[in-house]
Each structure stands twice: as structure tokens, then as C-alpha cells.
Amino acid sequence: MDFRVHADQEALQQGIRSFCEGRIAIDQLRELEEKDAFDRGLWNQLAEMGIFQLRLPETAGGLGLGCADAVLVFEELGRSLAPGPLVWSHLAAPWVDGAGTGEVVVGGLDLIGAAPQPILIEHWAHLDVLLLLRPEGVFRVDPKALEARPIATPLDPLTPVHHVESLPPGERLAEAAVAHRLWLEGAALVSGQLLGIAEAALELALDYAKKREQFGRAIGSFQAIQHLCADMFVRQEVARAGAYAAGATLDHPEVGDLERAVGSGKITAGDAAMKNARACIQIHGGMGYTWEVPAHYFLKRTWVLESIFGTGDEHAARIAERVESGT
């Protein structure tokens, strides 16, 4: 099997990147935060580009692409820190009418593992449907029927959250096997987003290192900074291998252990995004800790994405169990 990105995939990825650079450039994040993290116009544009219908068959109005293609697309969405419940709406397209076209905004909660406490719902104010992934299946809930309290200062300023005390059973849409499959697909797409964050953090750090001067020289010429950037690049490429392999294995499960491939992708991408975001802040020095420097957005979004569809520790435990059992 050939794991390399082919020309059509490169064109797809470049098209998404060009759109994001023009519509959600890094210097526009502060404006988006102050206005409203959820931009309905942006959401509709993403829908028109086929983000949510990417893997629907052409007979259903989709593009008929695979998970490997979706990982590449979500890599670019992660690189630009595109806001909104992107992964959930993408996953919901086959199950919720209007999700694929962007008319219906779908959010979700991952309840496959331990029940989260407290219960926090992202982008609640803009959701039309809330999906619950439980060990026993996929369930649909009306988010407006929940009593939700806004969190005044969310961790990621581009990801508003609301707290709810409890969740209703909801309407069952699919059985346990579908819930598990959606959980794996969600983890792979989030791995793509985390890979994009790792790349963007490295790009921002390199740009600053080339321009910032100390003692009459660009700080990028200092060996300590070069080592930091080299480590960032290595982590990025390890994450790329893991995230791409997760998408490819979901499309062709016969090539390897699906659980291990997806888990490895989430672990390596999460590690790369977290450490690259921190290194980016470090390279910016004292400026790196200020709100004006966008480096903090990468770290905060990583914390949010690391917590959904299985944390790195949860995936590591699952892989360890499979290795120990010989499966």
C-alpha cells in the first residue's frame, strides 16, 4: 500500500489552505475572538467547499472521498485554528439531515470512556443538534432543551463552552459498533488538526527567529534556538506519519491494527502539537507570554483537542492492553 500523498490530495489540501489563509489568517484570530468565535458566514463557506460532505457518497451529494483525504483537510483546518464543531458536524453528515450542507450545526460529547465531569458542551449557543457517543450507541439530543450555563472565561477563547448538570437519554440513532467507529474516525480527524497546529507553531517560531535580532544577529542563528526548531520539526514529521497512517488504515483496515493506528496517530499528534506550541512560546521569549502574540492560541486549542475522542493517555492504555493480550 502506498501511504504517500498523491497529486489530487495535494491539490485538495492546497485549496483548503488557500481559503484558510485568506479567510482565517493568524492575524485575524484576535478580531474573530472579540466578535464571535462562531462565524456563520465562515461556516457556510466551509460547507460549500464540501468539508462536511467530504466522505458522503456522490449519490448522496458528497465528494465520495476517504478518511485519508479528510485527515489532510482537517490538518489545514487545524493549522488555521478554524473555530466551530467541525469534526462533529463532519461525522454527523450521514446521520443528521442538513449537517453535510451546513444548514444544521452539530456538536457532540464523547462518552465512550469515563463520563466527563463537569459536563461541558462546546459552541452550545450555536448548535442545532447534539450527538452523544456512548458505549451502547449514538444518541441525538436537542441542545436547546438543556439547561446550560456559560463559562465566562473558557480555556480556548475561540471555543466557548457551557456547563450542563445532566444529560437526557436522547434518541438512539445507531448501535454500539457505529459509535465506536465514529469515535475512531473522530480521533483520526482530530489528529489531523493537531498535526496542523504543530506545523503552524513551527512556522510561527521560524518566522520570528529569522526576524528577531539580539547582539546584532537573528536569534535563529543561535544554536539553542536551532535545536528547539529542529526538535519541533522532528515531532511534526513523526506526527504526520501517525496521523496519515490513521486515516489510511481507516480506509483500508486490512493493512494493520485499526485501534493501534488511530491511537498512535492521536498520541504522536497530540504530543507534537503540545510541545511545539510550548516551544513556539519559548522562542518568542518574554513576548511569547503576552496576549498579542498568537502563540497562545495554538497551546489552548491543543488542550481542547487533546481531551476529545480519547486523550493520549487513554489511547496509550488501549494500545498497551492490545499489545499485552497479543491482539
Second form
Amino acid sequence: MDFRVHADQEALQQGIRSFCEGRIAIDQLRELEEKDAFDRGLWNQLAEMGIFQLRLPETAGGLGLGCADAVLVFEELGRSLAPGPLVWSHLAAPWVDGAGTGEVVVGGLDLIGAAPQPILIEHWAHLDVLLLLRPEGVFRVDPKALEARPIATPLDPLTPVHHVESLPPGERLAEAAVAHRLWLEGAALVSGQLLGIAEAALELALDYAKKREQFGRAIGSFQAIQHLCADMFVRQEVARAGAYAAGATLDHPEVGDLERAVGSGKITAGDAAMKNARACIQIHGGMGYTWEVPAHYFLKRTWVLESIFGTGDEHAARIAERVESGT
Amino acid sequence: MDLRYSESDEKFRAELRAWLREAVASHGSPPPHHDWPARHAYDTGWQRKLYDAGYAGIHWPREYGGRDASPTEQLVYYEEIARANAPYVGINFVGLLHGGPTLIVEGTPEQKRRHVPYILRGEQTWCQGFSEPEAGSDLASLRARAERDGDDYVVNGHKMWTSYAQVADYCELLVRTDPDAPKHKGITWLIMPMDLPGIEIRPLKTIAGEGEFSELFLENVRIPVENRVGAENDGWRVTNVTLRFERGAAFASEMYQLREHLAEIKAVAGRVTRHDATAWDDAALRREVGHLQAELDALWAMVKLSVSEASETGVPGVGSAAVKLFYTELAQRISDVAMRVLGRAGLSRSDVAELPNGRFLEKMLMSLNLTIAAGTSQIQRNIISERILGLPRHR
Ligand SMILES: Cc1cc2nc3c(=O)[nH]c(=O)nc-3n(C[C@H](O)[C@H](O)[C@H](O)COP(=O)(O)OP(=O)(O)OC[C@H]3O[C@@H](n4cnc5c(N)ncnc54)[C@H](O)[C@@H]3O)c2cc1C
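Following the display of the form predicted alone, present the structure of the form predicted together with its partner chain.
Starting with the chain above, the whole complex follows.
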């Protein structure tokens, strides 16, 4: 057993991080906010970095990597708040031609999770294909054939949504077992993104706590602020272990209980992102309540990610059935 | 990021598991908490069994009789000990987990010869005389005074919270040898035999109603200078060696044990009734238990991450303050759920209505010290914010 992130993985992660820092820094995100959160050029660049075909075999043009590697990549995408249906296009790569190379933009809906109503489709305007994960299988739908009504004010300014009343059955791509597997993979990737958000929120809060002065000293010297930050750190480290274990268990299911490992990642990463985003707002004082400080983006994106591939509550209920002596 | 154990780790696990099955069954059940002679016999007897089977001092170097197990094997060891519900270190904890290891690193050849093998065989038990009434979190402000008189130190002072003092043969004692030096510079680390004249032990009654820890009153206790570990006034450095061992993997087995506890809570919830349903029929309870299990699984993954890091560096990862903080608060939340499941049965510390009240309440009461002993949660948060996050010191 060697659970460390090894050198190749670190290099992979570092590559994605420097790309994101250069290409989707906060000012560029603000510009994207004006452009319906989608930039074809950026999408192609992400595809070139291999984000969508990361796990395709090399013979199919992919990088032949595993879920653990993918979690690390999505951690960086989460940290930088990269917009777009990233997880869906990644999951679709083996099933939809052109998804891996970025030519075809694939979005999706999780209908396995307990609360698919009302039906809100993320990034609808830019989708070429819509995947539906149903308990009975994976289905493909033409998004343009749907009657979709734009929501003028989405919660996350970088996740536009459209409302549709009903869904067609769609074309069946794969059976139930595949749908379930994709659901678990999606949960692990989203856990990576949530972990990245938890980390970014702590980083932003620390930056401010070291700089901002009140009562003649940095607010970061006040123990009340320090302990908020320490708790953020602990949640981040718990989420890291949880999300990484989800990825590692997907790669080698014999090491544990797959459902439990994935649920643990989703729950702990969701908690960390949510609570760290809130603490980040609190540590910024009045500035934290402004649109200008990006703390709110963390919280808003977290609500988007919390809602797919099983909410924390749903995973908790599933895990409860699997609590057993000797496991 | 690979969670698969190697073949040799699995072989180690299989052998250990087979041995534990037999050894645990033949060792009988633990004696009651207040029966100190029986506890002493039970815990040291278990240690001897481990020794004879080659499992004593799992993390100790081989030249000192230990097994020198790799960090991964240690992890397997903690998992199996917990799974088998085997006795853990018990009253041997100070000697095995930090007293012995400190002597191995800092002791003279003679000190090692006199103590290390005996600790390993369960023939010498130790206690820790660090804390004082006025020196808790701020340990370095300790006052117990030692004055040199010929070949002895003459010690006067008052120690607090000394766990298992009544059954200990030796004590890791911190004393002040230079009252004029800055507080970290006048401390010395001594080995105190507990049978010396002038030592009075007064058990303190804990929350659980037991005398798990005591006050030590030291009056003109003469400790030979040869019992000094490290140089005179260099005791703070030695103390940090001890604390590093204390805060290492010490909790691993108890952490893993929590999983069994949660499973047991679930089983009990399926048996206790609420009106015309069981407690487990309550979706809110199920969700809470599922959430706690998710956190326990992540905690164990966190331990695996820090063990993997230790495989390279040899020391527990910087994450250990985070692990301690998270684990101890999680243990208390789990005990809260246990109490809610027990309901009115929780008013009794002895088993009623065929429920495991006794053990559940014991665990709940004990869990309350986890966030205080070995560095309080607040101190852990200070450590994280100052040493890991680099926030400015608040003083
Ligand atoms: C079950 C148990 C067994 C023990 N066994 C031993 C033993 O065998 N040998 C031994 O030497 N000691 C032992 N201890 C003592 C233990 O190490 C101390 O209790 C602990 O270090 C705290 O010290 P204190 O009790 O004096 O509390 P204090 O230090 O007085 O703390 C009181 C409160 O103030 C807070 N506080 C203190 N300083 C700060 C700060 N800088 N910032 C924020 N908050 C602060 C603490 O977190 C705590 O909430 C044991 C304790 C327990 C509970």
C-alpha cells in the first residue's frame, strides 16, 4: 500500500494547475461570466490537455490513466472553478464519438439521484449531446430537440441552467450496471472538484487573514480567526483522504467497499467545500458579502456540485445500510 | 495512490489474525476497572504473550527486541488488534508508546539495558509525570524542583493527572533544575523509580468515577543522577522527543475500534423500540450514522495517507495534529449517537434490558478526555494555524 500521490501524478496535477492559473484566473472567469460561461477555445484547450480522454486506453487516443488520476485532475479544475460540463464530457468519452477530443460537448442529467425534479439542465445552450443516467441505463438525447426555457438568474453565475418540463426516452447507450458505474465515477470526480474548492477557499481566506489589519494587527493573529482556519484545514485534509480513497477504490474495488468509499468522498468533500466557502466569506467580513471577492463563487459552485451524483444526505442514507461489523 | 496491500503485508495479516483468534480467546475478558492488581496482571500478561509470539514492540527497532515493522505492517497490526477486539497497550501505554522509545533514542547504554527489554516483556510499567497543577498546556512552565546533592537530585513538587501511577514501576519525570534560566532552558528529564521514599500517590476520581489518574506529591525524593536522560537543563528537547512518540500512531487502534462501535450502535438501534417501530426505522438516525461512517472511512484513509508518507520519512506526517483533532471530536459525536439510541437505558451504567449500556457509557465518558489529554483541541488548532498555515503568533 502506498497511498501517496506519486511523482507522475504530481506532475500531471501541476500541469493542469499551471494551465488553469494562466488561462482561467479570476479576471478571466469574470469575463466568462459575461459570455454565458462558455468559451469554445478554452474547451478545445482543455481537450488538448487530455481532460476528457484521460481514462481512454492509449489505443483509443487516450492517456490510459485511472480514476485516482482523474480525481487529481478534477481537484485542480475545482480549485480554479473551471466552468462547463467537464465531468459529463469526461464520462461520455467512451460512449459518444467526439466527446474525448472536445469536438462534441456533452452535458448530462443525473436521474439516479433522488431529486431530479424540477429538471434543470446545466450549460444547455452549448451542448451537442445530453446524457441521461437512469437507474435502468445510460441514454442519449438531442438537447436541441428539447423545449428549454432559460433561467435568467442562475445561482452560480458560471453555471447557466435551462428548465425543461419533460424528457424523451432517448437512445439507449448502455445498461444499468454501466449507468451505476458512471454514477459512482461522477461522484468521485465531483468530490475532486469539491476538494479543490475547499482548498481554494482556505487559500483565499489565509491570504486575507495575513494581510488585513484591525486593532493594529493582522486579523490572522486573532485566535478566533486562527481556529476557523485550522478547522478549514482539517476539513480539507479529511476531504482529501476521502476523495482520493474514492478514486483509488474505483481503480481497485478489491481494497474496500466501493459504494462506501465513493459516498465517503462525496460527503466529506461536500462538507469541506460548503463549510470552507462559508468560513472564507466570514473571514473577509463585509468584503466577503460583495460580488467582487470570489468567495461567493466557491459557495455557489458547491451547491451545484452538491446536487449531482448523490447529495450528501443521499449517500449517507445509502452508507447507513452498509455499516457492518468487520468492515 | 494505491490502497492495495502487498502480498507480504497480507501474509503478515493472515498470520497475525490466526494468532489473535487463539490468543484473545484464551486471555479471558478484561477485569473491572477498579481492580488494579487484576488489571496489572491482565495487561502485563497480554504483553508477555505478544512478546513470546514476536509481536511486542511492533514499531520498535529490532536490536531492542522489537519487530521493526514497516509503517504499513503497523497499520495492519492496528487494524487486526481492533478487529479481534484484543487488549491494546492498556497500563503499558507510557512505557511502550513513548517511555521505551525515548530511552532508545536518548538513553545511556546502561539505562537502555535496565529498562528497554523489561518494558517490552511487560515486566516494567511506566507512568508520565509531566503535568502539574500550574503547568498543563503550558507544560514548560513546570515547577517541580530538583536540586543536586552529591550523586542525587533531591526533588520536591506536585504532579497532576498521572495516569496509572498506582501500578507503575517507573515514571518519566520532568523537573526544573535551573529556576533562573528561561522556562524552556532549565528543565531536566529523569527516570524516577516509583518505590522511592517521599512519593505519595493520591488517586483522583475521574468523570467515570475511577482512579485512572493521580496526583503525585514528591517530598525530598532522592533520584540518582545516573537516572538523568539527556544533559542537565536539556530536558525540553528530550520532552519533545517523548511528545513526538506520544502523538504518533498511538491512537490508530482506538480509531479503528470506533468502526466496530458504530456497527454495534446500528445493531442496538435495530433492537430498541420507539413506539411501534425501532430506533433504526428513523431515517434521521440512519442518515446520521451513514454520515459518521463516511467520516470514519475518510479518517482511516487519512491515517493511510500519513502512514504512506511515514514510509519515506520515518516520522508521522505533519497531518497528525489534524488527525488527532478530527478523530477525537468524531469519537465524541459517535458517543452522542450511542446515548440517543440507548435513550432512557442510558441512565444506567450497568446493562439493562439486554443492552450494552455498560460499555457504551464507558466509551462515552472516556471519549470526553480525548480532546483534553495529549494536547487539547485548542492547542492542536494553535499548532495547525501557526506551524502549518503560517498565521502570525497571537502572543
Ligand atoms: C485522562 C487524562 C489523562 C492524562 N494523563 C496524563 C499523564 O499520564 N501524565 C501527565 O503528565 N499528564 C496527563 N494528563 C494531563 C494533560 O496532558 C493535560 O490535562 C492537558 O495538557 C491540559 O492541561 P490542563 O489540564 O492543565 O488544562 P489547561 O492547560 O489549563 O487548559 C484549560 C483550557 O484552556 C485552554 N487553553 C490553554 N491554553 C490555551 C491556549 N494557548 N490557546 C487556547 N486555549 C488554551 C485549553 O484548551 C483548555 O480548554 C492527562 C489528562 C487527562 C484528561
